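Have a look below at one chain only, the form predicted alone, in structure tokens format.
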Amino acid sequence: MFSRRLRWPLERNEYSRLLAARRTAGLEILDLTESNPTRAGIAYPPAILSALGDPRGLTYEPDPWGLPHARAAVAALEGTAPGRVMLTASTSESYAYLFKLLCNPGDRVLVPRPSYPLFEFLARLENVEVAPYSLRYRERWEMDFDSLRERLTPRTRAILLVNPNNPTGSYVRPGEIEQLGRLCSQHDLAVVSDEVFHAYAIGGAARTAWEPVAAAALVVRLNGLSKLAGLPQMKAGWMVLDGPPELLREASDRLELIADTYLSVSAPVQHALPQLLRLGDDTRRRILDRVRENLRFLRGVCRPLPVEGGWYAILQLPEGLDEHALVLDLLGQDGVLTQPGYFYDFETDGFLVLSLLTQPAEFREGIARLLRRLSRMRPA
């Protein structure tokens, strides 16, 4: 009766059952996985709510690309022309549009590993196949182009990347962009760069210049209010398109048809978008301050892997230590919620992913309990 696109197991795993039981019992949980800034004790400007009171929001003026003044505000932020900006309700919706644009059923997109596990769900819902390419750790995380080439088939349509990657926090470097440009030109591939964490550079600017790829291929950059302004509840994202003129025109025409079918971005949020972007500057500074404070503490008590941007840090566990057993013990016995590396499709066992967004007092206590637990566990 139901679609084969929904073939995921619906039963809760051991981790989820333990978390639900602990919450039901009202037991303490120190959450070192927090990814929602609206629940992380970040102070927000009160003017955010008043920005939604624009009376123009009472009028329905559908535009598949988004209202012109909202797109202009995004274009100024992204350093591009308004005509290259399309508004969507979220980054997830942007992916759905792009899979419709680029792929026939059964076509393939390449996604980084490790990375956020949303890609497989979004792709499968569009009948698109996902194939992972590796990020290798050599003093920093880098794209493994041998792995990427091995995954190419005649039905490969696009290379997806997250810049900076979630959870590794690694930005794409100029040398990698040049290699991507050559690869896309040779195999007629598009590049989709998810840049929702791009503004959260830790320790310096991280501008990414896509010209070497856009000279020959379609490049689509994704961003939105969810991370940029810490406002996931506002449901506003965007795509920035670049590429050779003829290819860009055809992609734009086809995307317009897709977007015109849905018209999903709400008018009040679109009218508020210029002000929400301005107000987001302050929220983003507060989030960055939080992330840097927690990272300084973490580096003072242990040795996380290097992180260049984003909200997450990675701990590499002693060799032979079972990360699954560790996260269950931490939650069940210490009341500390963490994420194992296999949630993010790490190629090997032995990693924990920690959110740097957690409130500092909770973060410090959670890390203290984690380190005590590690000191008591012996590798297999």
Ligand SMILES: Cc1ncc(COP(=O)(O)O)c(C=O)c1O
Contents of the next structure:
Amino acid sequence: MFSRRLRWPLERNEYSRLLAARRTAGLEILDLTESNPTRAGIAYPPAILSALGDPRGLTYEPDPWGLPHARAAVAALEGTAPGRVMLTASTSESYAYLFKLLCNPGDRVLVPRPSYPLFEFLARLENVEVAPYSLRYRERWEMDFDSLRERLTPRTRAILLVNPNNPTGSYVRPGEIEQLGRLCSQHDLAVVSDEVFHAYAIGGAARTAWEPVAAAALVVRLNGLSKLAGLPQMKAGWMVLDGPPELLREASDRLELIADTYLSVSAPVQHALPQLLRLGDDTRRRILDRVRENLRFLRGVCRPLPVEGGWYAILQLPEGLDEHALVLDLLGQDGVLTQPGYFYDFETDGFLVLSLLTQPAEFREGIARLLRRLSRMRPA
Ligand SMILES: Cc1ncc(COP(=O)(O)O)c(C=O)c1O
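Just the form predicted alone so far, so send over the form predicted together with this ligand.
Time for the whole complex; same chain goes first.
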């Protein structure tokens, strides 16, 4: 009766069963995975709610691209023309539109590994196959172009990347962009760059320049209020389109038809968007302060892998330690919730992913318990 798209096991795994049992029993959980800014004790300006009260929100004026003044505000922020910006309800919806635009059922997109776990779901729900290319850690995370080339088939339509990547915190480099440009023009591929964490540079980073790819191929950058303004509940995202003029025009016409079928961004949030973006500057500063504070603490007590941007840190475990068993012990015995590397499809065992968004007192206590457990487990 049901579609083959939904070919995932629907029962809970050991990790979620243990977590649910602890929650039901009311036991302590120090959550080192918190990635929801609205639950992380970040102070939000009250003006956010009043921004939603614009009386123009009472009128339904559907526009598949989004309302002009909202797109203009996004365009100013993104350094582009309003005509290149399409509003969506979220980054997830942007991906769904792009897979409809670029792929026939059974076509393939290349996704980084390790990276954002939702890619497989987002693609498969559109009948698109994902094939991973590697990010390799050699003092910093780098795109492995050999693995990328190996995964190319005549049915490959796009290369996806997250910039900076979740959870490795690594930005794409100019040299990598040059190589992407050559590959995309040789194989007629589009690039989709998820930039939801782009403004969260730990040490300050310049905007990535996509011109070398956009000269020959379609480039779509994704962003939204979810991370940029710490407002995932507002359900407002956008795509910024770039590429050779003819390709851009064709892509825009087709995307307009897709968006016109859904018209999913609410009027109140579109009218509020310019103000929410302005207020987001303050929220983003607070989030970045939090991330930097937790990272400073972490670097003081252990050696996380280098982080350039985003909200996550990675600990590489001593050789031979089973990350799955460790994560379950940490939760079951120490009340500390962490994520194992395999949630993000790391190529080898032995990584923990920690959210730097967690409240500092909780983060410190969680890390102290984690390090105590590790010191007990370390081979003598
Ligand atoms: C890389 C990445 N892209 C997109 C999202 C979600 O964005 P949205 O809420 O706009 O769908 C997340 C959320 O964690 C993310 O990590």
